[in-house]
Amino acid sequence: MKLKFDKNFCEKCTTYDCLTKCQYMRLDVESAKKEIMRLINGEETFILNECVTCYACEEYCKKGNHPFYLITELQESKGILPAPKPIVKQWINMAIPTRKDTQYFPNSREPVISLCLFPEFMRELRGKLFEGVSFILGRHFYCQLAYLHFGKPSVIKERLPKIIENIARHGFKEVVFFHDECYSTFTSYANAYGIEVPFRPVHFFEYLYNKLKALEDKVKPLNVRIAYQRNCSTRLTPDKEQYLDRIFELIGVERTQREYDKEKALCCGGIFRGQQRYDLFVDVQRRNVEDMVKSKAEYCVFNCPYCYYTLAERVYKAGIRPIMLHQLCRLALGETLR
């Protein structure tokens, strides 16, 4: 599996964006070119590093010429590793995929919902908007991708081709992926590395704005202001983030004007955490939650579990009620959350 990447494009911007928008290194045009041409041949450079692994990269690149997933190839070529050796062989040991744990609840065909390894969520996804809705689960299903925020793309390319196979064999026309990072494996990552994917990944956002859509003599504006917290790996996919916004206008909520944001927005911290770095854990958090109260938020919301895990309880004590998207959508359809 081979990297699609155009040297050609990288020597002739003017702009760098992947590296001079970075939020946790600061780079100049000048500075950025050279250290994009180290990276290109294989270079050594404080990029690998400092590399953060919060994606934004892919995203600052217009022309999807994939530099974050350069940067991870090239931190596992030279033994760079952006956790401690411990966490990373916890993390690789965590997932392997087996067959002992595989979870499967049809209650059809399809719809059909993946929620990757969070079967806390099951008992969560009820009501009008997954009525008749079939779910897997499981090491048997996830994706991998988390493995680049560890700098060891090799096992994500090791253990892909098997997840899609097992998804695969159910016959499966369209799957819907619960979290951003499963539905970016299938989309951005394997069509970067030229890998087939047999059936249509869609994003849980398109799902709920489809429902919400067709219950919409059902929902009842909720009529208050929320801050949405984007996690990392929805920078590899922006482009599905019409239907978040189209889904707040479905359900009545003000998106408020953060400085944090959209291209702007910070990561929820985990990652810092995970890889020890403490300072940075503290410093996103602070600034994370000063943006919302200051934006006037009433809620945050988020679509990622393991953002809302790392962040919620600040938000709490901020004076923000920390919600998940679907929770918000199930309230707008005049549903009692649990």
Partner chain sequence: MNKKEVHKALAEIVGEEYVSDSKEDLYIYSRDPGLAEPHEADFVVLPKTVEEVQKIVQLANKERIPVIPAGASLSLSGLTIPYKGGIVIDLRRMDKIIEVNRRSRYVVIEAGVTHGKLKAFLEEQYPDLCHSLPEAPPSATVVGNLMIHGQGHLAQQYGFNSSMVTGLEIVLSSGEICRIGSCALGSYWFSLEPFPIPAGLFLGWFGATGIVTKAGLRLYPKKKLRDVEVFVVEDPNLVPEVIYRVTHTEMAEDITTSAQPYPLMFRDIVMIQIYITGDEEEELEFKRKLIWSSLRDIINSKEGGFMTLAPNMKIAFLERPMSNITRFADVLKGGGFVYCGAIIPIDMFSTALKKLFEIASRNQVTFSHTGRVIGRGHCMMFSFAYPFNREDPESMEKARKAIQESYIATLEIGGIPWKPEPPIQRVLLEKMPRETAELLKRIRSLLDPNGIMNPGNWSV
Second form
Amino acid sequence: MKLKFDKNFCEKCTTYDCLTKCQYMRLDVESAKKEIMRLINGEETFILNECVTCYACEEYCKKGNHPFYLITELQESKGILPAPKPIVKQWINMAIPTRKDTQYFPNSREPVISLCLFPEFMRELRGKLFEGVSFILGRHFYCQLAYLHFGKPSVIKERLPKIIENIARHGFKEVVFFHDECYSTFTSYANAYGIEVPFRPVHFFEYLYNKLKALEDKVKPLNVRIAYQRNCSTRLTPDKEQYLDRIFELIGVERTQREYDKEKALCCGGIFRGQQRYDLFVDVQRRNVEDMVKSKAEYCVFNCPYCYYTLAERVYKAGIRPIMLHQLCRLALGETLR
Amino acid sequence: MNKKEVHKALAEIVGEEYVSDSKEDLYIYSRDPGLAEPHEADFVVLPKTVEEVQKIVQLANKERIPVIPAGASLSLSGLTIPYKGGIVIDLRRMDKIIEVNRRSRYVVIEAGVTHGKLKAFLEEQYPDLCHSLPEAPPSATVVGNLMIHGQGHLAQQYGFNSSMVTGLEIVLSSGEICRIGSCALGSYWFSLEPFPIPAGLFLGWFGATGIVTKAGLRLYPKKKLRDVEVFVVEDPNLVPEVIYRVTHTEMAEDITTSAQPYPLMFRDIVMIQIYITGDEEEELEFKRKLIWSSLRDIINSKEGGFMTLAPNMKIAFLERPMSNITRFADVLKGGGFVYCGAIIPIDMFSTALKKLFEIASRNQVTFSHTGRVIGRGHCMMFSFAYPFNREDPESMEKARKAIQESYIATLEIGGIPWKPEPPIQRVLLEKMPRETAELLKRIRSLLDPNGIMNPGNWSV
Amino acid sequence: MSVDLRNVHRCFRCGWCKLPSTFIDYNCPSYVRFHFESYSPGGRLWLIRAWLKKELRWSDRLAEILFSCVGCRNCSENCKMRFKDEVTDWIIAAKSVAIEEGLAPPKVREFLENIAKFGNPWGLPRSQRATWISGVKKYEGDEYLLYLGCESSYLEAGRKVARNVIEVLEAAGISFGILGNEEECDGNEAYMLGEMGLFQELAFKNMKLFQELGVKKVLTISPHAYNAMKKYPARSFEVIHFTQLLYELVKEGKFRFSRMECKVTYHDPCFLGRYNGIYLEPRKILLSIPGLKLVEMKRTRENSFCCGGGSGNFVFDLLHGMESPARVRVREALETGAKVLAIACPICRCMLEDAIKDEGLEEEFEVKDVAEMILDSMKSR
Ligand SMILES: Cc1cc2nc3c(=O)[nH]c(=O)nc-3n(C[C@H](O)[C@H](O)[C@H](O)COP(=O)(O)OP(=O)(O)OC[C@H]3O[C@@H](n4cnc5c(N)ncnc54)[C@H](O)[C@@H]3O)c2cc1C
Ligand code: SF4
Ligand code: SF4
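Having seen the form predicted alone, the form predicted together with the partner chain:
Below is the whole assembly, all chains and molecules, this chain first.
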């Protein structure tokens, strides 16, 4: 499994957006060019140590190249660990299936939603939007992409084929992925490594949008201002956000204009903490939340549960109500949340 | 007196309803949830007052009947089992919280007050005060915990719970009531020192030198906020250094350790839970930062780091007492676990852990380790814990063997087994210099010349 | 109920279950009353195991230990193990074995036999069931069937609750009817005592009768009936507790309350609270009365301390005595400084009223049901 990285794109590039737009390292065009060439040639560069693994350069590069995947490959080959060894070990061990994990869901029927490692949402994905859905979940279905944060792409490449096989065994044509990271694995990452995916990955946004559209007559516009917290893997598949904006329109919420949204979005900080960059974690969260407050957002909407777990408390303390996207949609349908 | 007469005499003391020799009650009071062999009691009595305790002991002493003081019998090492029969005195009807002196930060309680009740009472009436709460089920008694030198969540800051005692009221084997500390001279219960009779004549003796009917206990400031940071390392040799540095900051409340094979994310690593408290967010953040920076170069070397805790994990770590510790009894779906708590110098952590792994693998048992720092790194409690299934004799036998080996391992590494079961107490007495054992023996026979107080404990 | 008594050895006897979640005091009524560990939930489970394994023989003491469990479910609420929900069911299952083997104490046997023969636990004639009510029509296709249950039909305290509820319903213009002497026992206590055959028979009889009459909504006075009917297999009707309906009516503005300065504390009945999660409605009703001040006892809601009447004990009362749960509860209520102890269950009313007398507190305060509070407020203009 080899990363499809086209160095010609970089050689012809003039902007080096991948590195010049990086929010966590300061590089001008000149130095960016120098460093990307070093990366291409597999040479030592500070980039490998200082990259905070926010994934954003994948989105900044408009040529469809894969600067971030390249960084992770090099981190691994040079033995650079973005986080301490025991932390990496915990993450790697965490996803090893045990006897208690279900491998096959014989009763699942399409539409099927993969819940990744978030069983707690089984209780939440209820109501009109989710009538008749089946779920698959657990370690046998975990996308593994998080190892990009830990300089361990080999773990992903080793485990992913088995995960794909586990899903494929069910014979689904389409699988809806609740966790953005899963969706991005089966699209962006699989493409970049030429991994075949024998089902159509459907983003949760697309699912929600179609459902809401069908229930349009029942939707009561919420008329609230929301700040949207983009998660890291959104950077790998930004196109799906068209559905997000249509959802917001449908349910009558306004995504506030703010400094740290869209391409300039800030990470929730969870990974920074895991990488032991405590000051950065505090600073990024502070800036992010202050920006939300400034934009007069009433809600902060999350699509990634991990971002929610990391940031919700701070958001709440700043007087903004944290909420998951599906919860917001359910509110718009007049449903009550637990 | 024959048995019937004793029964009658007991009934006269506590009332017919509160004495029993029915086989159902004897069944329950002849065993504890650990693995020690049961021994049948002759009577169970439930006194309500000091005078009742006094009369029961007088009667027992006259008739040379053993008396076994008991709280919730949750020490798990058979310390309330009536090895020689006799009268089990379940003290839990004596559960008054007598007084709190807020400014001098102490509470006076009766023998049967549970940790749960004291915690709840303080939370309600004195929200800025707390006592050092162990991870035992909240149904366990505070005095039972003192009698075994227990440790609670303030151990790192203030030491063993027994060193927080400010006064004692004791019924001696003669039936006399004796008070030590300031309470012997006046109405205040603020201090044991500089009273000449040491509390050590009673604390840690498992009731073999007297029955405590009241205790004064230090309370400590309780901050409004509490949080936990979990530092993980792969190499257990690093643990003492981590603890040394964190205790040096003097910013932590409780510091505990854990190591266990399941779930897999806990395998092959050691977790060090560092609790911080504060009345305001700033205070918490300040402490957190100092603790992080004390470990910065270990982090930079990539050998250790702070875990990001999922919300449910955090809730579990912050629960007081942590029910997860109790839940270990259900690991084999069998209603039990035993543990050897070794009090060791912190330097011996990795040796102890290695022993634990060896014992577990030799006996093919699953295990769990939890530990708690006592004092500013002065020592720690290191537990070797093994679950068993009550319905599976083989698993019980394995756990029994593993626990015996753990006691031996504790001694080998120079540690002291905490709340050891009677056979291990005998091993200790044999291992210590003859003079020391002799001194203990003399103290015991001075305080209990007829050998009626919880016999089997601290006797050769 | 499908529990496997072979799992009873999983109990560690750690004792979380005898406390409320706040730990403020012991909360297993039977343990509070007797104080031997054998009467705690864990002790009881260990004895059940010893008995089933034939390490112990059946005895009067064991019978008392088992049947003095009132089934209040505090233990299941507070046990920390994965099997927590089964704890109460294990005890019921053990009672079941005792009953099957003919070992139940005479008082318990008589209780069940009376239900089987006379449709009530006292063995009183069926013909007396509804004679005390006058002016209430029999059910004939009304919106609600008002189900009184044995406790509201034969006990004076229960009758008071029924009268009050009826008066409130009438004031609100609700269409309802009763079954009169044809009413059959709801079976809750049979279930709680492990007499599953009798429970099923009663469930079947009731369902058949309701079906014949075309009943769609059953309004129960007693939380016990509410709980039992919720368990009826393939139930074709809705069950509603009177506090639920009264709260709806309050919201609809059906009552004209006037100011009533008084301090009230509310006692959660186990079969509304812990069993069915209904905590809010009764409180909201009380709070809608202007001037009324609701104060909570130290054990409240999920942690409510049972009155001690459950699992047949309102009749055979194995827990009577100075430290009976009802007396302990009344003392706790008194501590709040309330003048009224509000209840929502006829059995609680009976137990607590008696306890107030036993404690000599008649002058201090009184027990009133939630419906009565509505009436008082409506009348106090
Ligand atoms: C899951 C679990 C976790 C635990 N965690 C901890 C922990 O973190 N820290 C800790 O310290 N302990 C812990 N323990 C051990 C123990 O449960 C506690 O120390 C508890 O407080 C002991 O109280 P008890 O009422 O059970 O005492 P018992 O076991 O009843 O008594 C202990 C000893 O004291 C004697 N005794 C009791 N009362 C008196 C009295 N009034 N006068 C004289 N002698 C008396 C008894 O005879 C016995 O020898 C744990 C136990 C369990 C099951
Ligand atoms: S029922 Fe649960 S809480 Fe109670 S003693 Fe048994 S295991 Fe412990
Ligand atoms: S159901 Fe109630 S009375 Fe019975 S054991 Fe549990 S707590 Fe005690």
